[in-house]
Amino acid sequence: MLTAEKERGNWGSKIGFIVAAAGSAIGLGNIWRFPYVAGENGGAAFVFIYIIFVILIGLPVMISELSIGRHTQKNPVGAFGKIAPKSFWKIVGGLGVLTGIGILSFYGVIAGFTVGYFIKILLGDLSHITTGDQANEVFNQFTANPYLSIGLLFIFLFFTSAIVMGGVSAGIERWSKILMPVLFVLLIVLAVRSVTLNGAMKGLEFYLKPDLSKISIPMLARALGQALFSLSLGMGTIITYGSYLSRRENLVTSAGAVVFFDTLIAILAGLVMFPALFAMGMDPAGGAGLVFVVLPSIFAKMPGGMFFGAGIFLLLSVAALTSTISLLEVPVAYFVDERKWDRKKATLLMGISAFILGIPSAISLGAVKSFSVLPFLDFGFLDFMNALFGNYSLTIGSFLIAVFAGYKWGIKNVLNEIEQDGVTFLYKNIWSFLIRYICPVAIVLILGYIIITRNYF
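Three-dimensional structure of the chain by itself (the form predicted alone):
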């Protein structure tokens, strides 16, 4: 019989935590979502604002989540319940668990598509595509096949569950140490190939030379929303990962390392996408279909396009897997901690639940009409899940965590957790000001923008 501590697990090293937490943050949000959102919002100007928000909003909230997790050594529900017993804050932890499983259900669908496209490229099924219309037709046919979409979702969640079932150190940490270097090497190779294409300089200028006149309220909102989504904040993942940290680890440098690598990967993803798009004369504002519709139409025109395309979708698959692992770990940790289930049982139940919940999303992109356009809404089930969990729930969670750290648990207690074993937090006054005044206000403004405009990210 395993002891509670062994069943729950701990990171084997600080490096193990950093690659796992960075893997949680680094995913489709960086490599699929970040480039198309940047392309739609002015390129370099968006990147500039995004980096500011990551530093001023994302980093302080991440430090807070890690502090809550390590102090309590529990999942989000248990963490809030331990610090603020017999209060509504436990519900906030429950929101994090639900958000994790909700995002996993539709995120797994998109992740499955990346695997499907990787296979299609290897089989030569995209070699005939030379125009955007042809690429769009292929994608529509691909997503209209319910058996294929559901099958790919199952495959992706199967591998995710297998890794999570292995535990924190032997499963998540070990595989993160393998997957993250592979991800980084793939990005470097693809970025070098992209920036050396003829005509790539125009893409680099669009991406790296800010035109601050393009800054607008919608762009500010999307930059902050992207920062929260990309860093996995507000959904309990960082609290859960923080709960496996040793008391000896420096929380601030750990958070800084995760934020640095997450941002670096996003920037590199842009270096892959934009030079290639401009080199082939394509529109950088390609929207959500940038990867699945726009890029396939340039592979046939690009020297070595098949290898470039296969590399991109392999990259997306690896990035997605590092994120789905963390999304599944949140509800698994809840059942291990609070319900005293063994890890295998918890993983199987949550993996099956995510799969069942993900089926409507898998068939909502053309396979089943009733799920493609929901009653009283102008979008389908997958977009509904993204709005509910990827926008509202995640943003509300981030806001409440900032309030909890700044006011309920309090600055003094958070700093006591950070400054253990002789650790000195040099920027504690700046962090205190940001988490109490700047972060809550900025996040509630983005929430108000979402509610009023229904402009989802």
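Form predicted alone done; form predicted together with ligand PFF now:
Partners and other molecules have been left off, which leaves just the chain.
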């Protein structure tokens, strides 16, 4: 056991693991995706449901993924194969590998945009903005250039691949530990500015005062998808990261810490976005461009705004990078461990695949007007990939992981993995109930309804 740990390498410390897993979880999902999805789905009611799903479904699934990863010390495919040899469960891991590339392809596009905005601020391209309309205009022009979007996607995936090639641990850990707290502080500064703008109250109300009549099943599906996406669950990322976690650490408190910080950052991002958005009379359901329009409008209203602007887009790029690293690590770990590929070759091939798959997403937000997947589907390719991989694939993956932990591998084995070296899991009965009943049943009901009503997007 110890030799296996030594050979594979481990996180430097418990804090190292939490920082790295939080680095995977905290990213564009919190700051780009959470606010715009909340805005499209009724604001506070969505936030309320989101938090419930994080606690009742996200946390139990995270504990399961960590246990599977640490027990098997393997990538998702190898992990399922080890616990349940010669069974179809390996497919769950395979789905994760595929989903990693799928998410990386469109995530890289938005991450590229954040780099682009950082550069634009340095060049002074945003300094003339004083109104929301102007910010909108700048974003539309920015996305209208296909070479720029594709080039930025390339740059981002290049950096991601370069880091993943070097192997997990040291680099990721060191970077995240310093930069995530800085991101947190910057968000607080922006939130204070946003909340004190004239007319901010309406935004706070929209964001924090739930109107429960806005709850609908499609909204539940989106809140669940968002919770899983934000926590990096359902595709084996946390299995892979858990495989580098030492047996001496307490899985449950580690999972709790990651979930807490991830949710805190998402809520804080909403606190930056909604007051400002309402203060400037913008539409909360503005879609995927929201963060790129609202943030520059806030910078315009603060002394030294461009300084904060450069800081936030730079840190957003770094937060995205610690997430794209984890997305790429899943397929790479699979090809290295299971197919005995060289790490360099695996990273290169997976990076190139994500790049090629990302090109239609890169041009779908403006360069090619309403570039749709199928002629009768009236929305863009990035939105399609986002829903397919970022919501459904993770939801189905989480369902299968819950069933695997709760029934196939079984509660007893999971608890044995958790309760080693004197660790006691205080809430094991609650966890068992959630993973066996609440997680699978809630997901089946929600997905069942979505399929029956064909309300996919």
